[in-house]
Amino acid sequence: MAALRQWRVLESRLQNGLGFLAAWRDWKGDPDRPQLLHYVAVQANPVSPAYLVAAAAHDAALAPLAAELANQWFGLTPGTHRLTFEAGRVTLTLHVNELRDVLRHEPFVVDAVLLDERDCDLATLKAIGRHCRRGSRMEMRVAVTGAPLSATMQRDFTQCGFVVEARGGVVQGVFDPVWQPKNPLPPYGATPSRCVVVGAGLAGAAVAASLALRGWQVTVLDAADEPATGGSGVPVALLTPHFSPDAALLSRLARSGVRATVLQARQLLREGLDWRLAGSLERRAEPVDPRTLAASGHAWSRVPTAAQIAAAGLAGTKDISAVWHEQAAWIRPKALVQAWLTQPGIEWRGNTRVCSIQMEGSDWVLRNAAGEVARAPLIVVAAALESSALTGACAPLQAVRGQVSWGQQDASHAFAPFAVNGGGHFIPAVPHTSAIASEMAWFTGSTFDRDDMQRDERASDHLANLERLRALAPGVAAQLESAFAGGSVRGWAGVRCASSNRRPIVSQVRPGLWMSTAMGSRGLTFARLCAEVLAAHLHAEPLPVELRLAESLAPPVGGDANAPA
């Protein structure tokens, strides 16, 4: 492995999650380890957490990974999962789906394969030897140990392109067909170099740092004086799940996102002063059937208690219907912007605005009205809804501007320990500010103006922002009127970029130019998911959503393939 940046693994059956344990077990104890560990697992119906502890607990190096590994193990829904270790070093990509499936939809491959004995038919070995490279090692455990393969198995093998042979109770093997496999995909997709990200929004950074995980040298540029002055620069934001009946796109690429969002949080903020996992109560306007909320699984969405709805000061309120949402958090954008800018590898600079993009050469080359930035073989245009002008792409982008109302709270206030949203958002209790977790204050928001470009705040808004709390949360609004009406009230205001379809877009425009915008509302949820999927894109690397899911992020966007972005 010592050669390889990444190292990639499939094993078609999880069950008690061993394999993965002891990949990642040797990963660690490897001082030529690759740069990454990538490993890609399929289970149709997962084990429990309690399980995986259980399996490990007799071996004292992998109890810890199992019970680092249960704490990630929840939601795990139909679809595809990614759990991520050793700061994103260590992924686990698991497909909760059969195998053939996933052989047949999902775009991979590995260096290694962990065969079950139930999966090496004819049919799925072919399917196997797809996501192979030359060269890729093959295990399979075997029931009987010491027994030969028998003929029909070593046939099946054999014309599939693996050179097998048994060794006690494990056969062993090789991908080394007589055929030039025919793979589209590359085995291991960009070279690291030099790359530019445009735009230091949560967008921006996100992709930055993922990229800067995989071996890039990444300078990150924007017009501003600081990171995260646009639509990112919101004071605190609700990080929840998307939750609909009939299980939509959205639905599930929030899900996606939330998770790897709070994965981030936990490695990268602190915990009470930049973000806190609280949950949220979502009020709906249509009654929610108990039943589609089981199918999304408890773990992200349920009915709430009956404590929850008295605690956000709805007990009483006639024909209510609301979801919670376990997985909610409300973060500051900025502080994890500003967490992704100062990981190694990456250069931040201000103050550097970028009016042209052109292709001379080998590289991608920025200027300004001043004269030529910077130039790197990659660029990645986050500049949200200046994106398409600088890539030239045929983009559907539209401003969005939003006005937050927030205030000071204190012990007269009885508000509930977690976020109230649905129409609007109030979040309470978030340190007043990043450095002080005793002073509280309280926000609510927001207003919702199309192709409004104005940044400046309204006392307007503000009364529409009070309307909203009221519909909202009529408790919260009540204690709040005299804080409305009083004056003392602050806001932000600003533009968000968003798609005609609500979906972000992450996208190669043309080769070696790429676009990640249109996190609306969502960027919380969307940034590091759209730079996984970017990443993934680039190198070659298993998905962190299914193909369906990652090509939904992609419309069509390529311009005029001669003329200059």
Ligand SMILES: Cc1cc2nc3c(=O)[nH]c(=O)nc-3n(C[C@H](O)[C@H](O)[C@H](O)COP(=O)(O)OP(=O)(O)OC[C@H]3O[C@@H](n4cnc5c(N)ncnc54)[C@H](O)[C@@H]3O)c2cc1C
Contents of the next structure:
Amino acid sequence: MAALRQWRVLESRLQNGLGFLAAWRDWKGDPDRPQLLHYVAVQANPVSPAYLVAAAAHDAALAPLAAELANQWFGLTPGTHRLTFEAGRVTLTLHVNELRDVLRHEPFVVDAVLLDERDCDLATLKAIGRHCRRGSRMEMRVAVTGAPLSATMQRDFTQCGFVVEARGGVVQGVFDPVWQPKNPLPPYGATPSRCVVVGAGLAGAAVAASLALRGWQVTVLDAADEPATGGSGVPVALLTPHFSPDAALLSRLARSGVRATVLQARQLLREGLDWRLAGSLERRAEPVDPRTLAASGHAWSRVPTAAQIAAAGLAGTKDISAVWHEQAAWIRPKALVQAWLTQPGIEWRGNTRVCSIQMEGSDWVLRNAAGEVARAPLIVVAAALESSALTGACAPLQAVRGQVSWGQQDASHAFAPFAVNGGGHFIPAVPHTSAIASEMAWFTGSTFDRDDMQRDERASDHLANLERLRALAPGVAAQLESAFAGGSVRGWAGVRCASSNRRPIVSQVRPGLWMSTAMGSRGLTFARLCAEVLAAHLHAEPLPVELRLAESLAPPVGGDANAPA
Ligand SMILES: Cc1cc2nc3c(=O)[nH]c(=O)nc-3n(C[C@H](O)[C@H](O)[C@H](O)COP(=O)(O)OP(=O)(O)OC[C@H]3O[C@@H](n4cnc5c(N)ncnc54)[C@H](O)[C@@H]3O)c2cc1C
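Let's compare: the form predicted alone is above, so bring in the form predicted in complex with this ligand.
First the chain shown before, then all remaining chains and molecules of the complex.
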């Protein structure tokens, strides 16, 4: 592994996880370990977490790693799942799919292949060769130790470009075809150097952290004098999966995004102060078929229990339709932004409004009203509504004003310990400030006014939030009527930046000029996922979601970035 920035492994069948755990253990013990270990594995029907733990139980080095793996082993619905360990430096990209589909559709290049004996047919070997660089290693364990490699197998390996030999119970070799591979994928993509990110909200800070992890020196510029003063300044926000009966694109993206953000929150934030995985009960307008819920994975969303409905104050509500989201959390976005910006390799600079971005020589040059403020070969614009104008992208973005209402929670309030959402949200039991855990606050909102960019706090919006709360959680609203009437409710207003299809945009506008924006009402869900998708594109890494989903985040936005902003 020595001296490489990344080491990428494909295992054709994950089985009991021991192959991954051994690679992780070896990476940990390697003083010259690469910055990232990417392990891509396929498992058409995921095993249980208990099975993973049991398989490693007798190995003192692997057992604790298996326990960590088992902790993240939930909600593995058909598709691609990214599990991350070691502060993001070890990733397992698990394809819950058939190997042939993964090889056909997903674009990644690996340095080593661990092949199951059942996968060494000619067609599979050929497909695997398309994911190898010259020199990629091949290893296959055979059931009968010492059995020689059959002539047919030897021929198939050779025909597909692998030079192999059998040693003991293992077939080993390298990918070294006599021909020049057609249209080879770039093995490592960009070489990390300097990058400037414009915008220090969730989107920009997440990109900065993902790129810094890969060795980039990142400067984050923002017009404001502190980070997270735009939409990301919302005091507390809800992170929750999206459920749709037809497993729509947005739901699948949202699940990947929620998983990615929860892992970041676990790693970087103080549980109970900056975030809490408290769950949420989503009220639905339409009845929910429990079978559809089961198909979307019980670990994500399921039918709520009677106790949860009662705790939300909805026991008496007629014809209630609701979904319980286990993986829902409240988070202080500002805390997450700050945690990302303090990662090694990131410099933050405020009071810097970028007015134009132009290519000069091999660098993009950023200017404010007074002149040049920074230059770099890679620029990521995450400036919300200003992103299109700054990059010259043809990406229509819409402003959507929102106001959230909040107040003090005291002993007289009987709220559920989790959030209620659906056409708005109610988040109880949030520590008043990120430093004091004993004083609690509740939050409810938010208003949704298109094309309104004003950030003033409005009495009419508080009333609109109360009205929304009456419909969402009447029992809660009844307890807060006097607070709204008495004027003790406080507010925060900001502006969301949305695309026309409610999906974020993470796209390369011109070579070296990217945008990551349009997080809409789901900045917590999408910022980290978009950052990892961007980093994966840049470095030709395995994607954290299926290619089809990643492509859905990249509408054609090509524009003229040399045009004056
Ligand atoms: C009332 C309300 C409630 C919300 N609730 C939730 C919720 O519960 N859950 C959830 O996930 N999301 C929620 N959101 C949405 C979420 O806040 C946004 O999706 C998210 O903050 C967007 O992050 P961003 O980094 O794209 O944009 P922003 O946070 O707006 O960051 C953009 C940054 O770019 C900077 N900038 C802009 N132009 C320039 C320039 N020319 N030069 C330099 N800097 C520039 C700005 O100063 C700003 O800091 C809510 C939003 C609002 C308004």
